[in-house]
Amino acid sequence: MMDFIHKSISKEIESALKQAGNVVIITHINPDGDAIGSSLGLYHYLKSAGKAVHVITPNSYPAFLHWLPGNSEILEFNQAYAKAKKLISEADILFHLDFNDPGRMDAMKDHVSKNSKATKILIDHHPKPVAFNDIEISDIRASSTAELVFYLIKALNGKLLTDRTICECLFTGIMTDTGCFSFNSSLPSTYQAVASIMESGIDKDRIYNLVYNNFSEARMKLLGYGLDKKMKVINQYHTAFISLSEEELKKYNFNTGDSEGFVNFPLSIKGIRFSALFLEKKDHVKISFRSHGNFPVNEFSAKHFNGGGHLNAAGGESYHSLDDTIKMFISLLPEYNNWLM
């Protein structure tokens, strides 16, 4: 089993928790299944340990995660600014989950850095963490932040991993961040964690259905439109992409999370090794990247599109127009031809 949590670190966190009354868990902007699942898993663990704990997200997150136990207790910083600001100021510990750069907190960044004297604890699995925490659990070998939270709880009090509520949240985080175990999931430790989680009695089929079979009719039509009318295949570079304008998204009543998984579909085409999804927002273009094999989309995204992530799954953004962003993307492909062959 992987040694994700060094004993000295778990002891340090245990000591900090013993002295803490108020704990706040913070996610990155546009939180995904791993951010929400790991945060709520840790939230329920800390509540069971008698802590006053709150989860704060910078903004909203997909509706297909709203079923998770504890969802109603989550505060969105941009909707409950005064209360969230007070909680952060009064916190004894701030857990930063699923991000390793303070900029990913968006509007919360300045408030946390200027007005919080809390012990700051990072739990994350992305590469190249920025030094802004007092205690760090940072390991790119882990499938997800939810897997790291599992091993932290195991180190602190493994008995609580029989709690079905905690395990539902952690399973959701692991499942979504591995694309149902199709990437970021090659180590036995991931499956050992999942096997232990399953022993709590969770219904994995129910969780899968709530996450992946819980979309709107409009979302399905948008997916069909994207694949039929907006997918472009560049066979020369084993690349395909889908682009959707702000007007097209509006036509299909787009809601946060509706494009979940769209970027994976082009990778199903024979010979395609690199896929991208471009979504035009009001003031920027949101981009998702996926790849097969050893093409490092996290490095590609970080270098050209202000982003990052994992070897085969990353995100980025552009502040050029949608058309100019796509032109730039296509112009970069020859530079990476050796990777994509």
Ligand code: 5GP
The other form holds:
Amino acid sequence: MMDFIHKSISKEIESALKQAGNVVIITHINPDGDAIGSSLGLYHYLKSAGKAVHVITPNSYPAFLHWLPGNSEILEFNQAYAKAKKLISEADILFHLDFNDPGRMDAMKDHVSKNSKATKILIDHHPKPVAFNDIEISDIRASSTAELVFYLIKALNGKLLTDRTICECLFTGIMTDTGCFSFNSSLPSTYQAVASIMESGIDKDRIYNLVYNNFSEARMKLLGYGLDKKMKVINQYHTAFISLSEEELKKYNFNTGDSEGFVNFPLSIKGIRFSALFLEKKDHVKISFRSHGNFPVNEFSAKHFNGGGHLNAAGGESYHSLDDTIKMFISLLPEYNNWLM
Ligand code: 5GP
Ligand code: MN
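Requested next: the structure of the form predicted together with ligand 5GP (the form predicted alone having been shown above).
Time for the whole complex; same chain goes first.
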């Protein structure tokens, strides 16, 4: 069994919780399945433990996560600004879930740093967290933040892991952050957590269908268009990328989450080790990077595209035009020849 949660840390969290009235859980901008699944899993646990608890996200998240129990209780900072600010100011504990840098809170960052006296607790699996928390559970070996939340709950009060609501949320986080157990999922700890989660009686197939078989026709056509017309393969550097302009996204009626998973497809081409997806937004280009093997896309993204993430899955942003961003990306590849060959 992995020692994700040291006894001294769970004791510290236990005693912080004992003294706390109000708890707020915050996750990162553009929340994904792990961000929402881990946050709601912890939310339901803390509620069962009798705490006043709220989840706040910096912005909206994909519709394929809206079925999760507790979804309607989540506040989006850019929508429920006044209420979210008040909750953050009054919180005794702030849990920071699934991010390693306060910048990932976007506009919430300033409010948290200026107006919160809360004990800040990090639960995350990204490398090298910036020091902005009082208590840290940070482990890159974990498949997901949801897996770490599972082991934290187990350490605090394992009896509540029979609760199906908590387990549905945690399963969603683990399933989505491992691409249905295809990556970041080589340790027994993940399956030990999932085995215990299954004991709660969750319907795994239902969850899979709600997350992955829930897309619009336009989204499938956008994927087809992206792969057929907009994917460029650069065999020399074992690299492939897809780019989509604002106009193209509009034509396919783009909604948050529609491009989820697109960046993984080029990696299925034999020989491709590095993949990127460029999405043109109103005032920036949002980029996703993926790699096979040991090419560190988080470092690549941090160095050139104001981003970060994991070794094999990272994201970033560019403030140049879509065309210039792509030109810059291509011009960087020779520098990484040794990694990509
Ligand atoms: P995705 O490509 O799915 O948006 O993100 C993949 C990984 O990169 C996630 O772990 C996410 O947290 C991280 N990531 C995505 N965008 C950014 C970004 O702009 N900045 C940083 N630091 N990390 C990002
Ligand atoms: Mn995650």
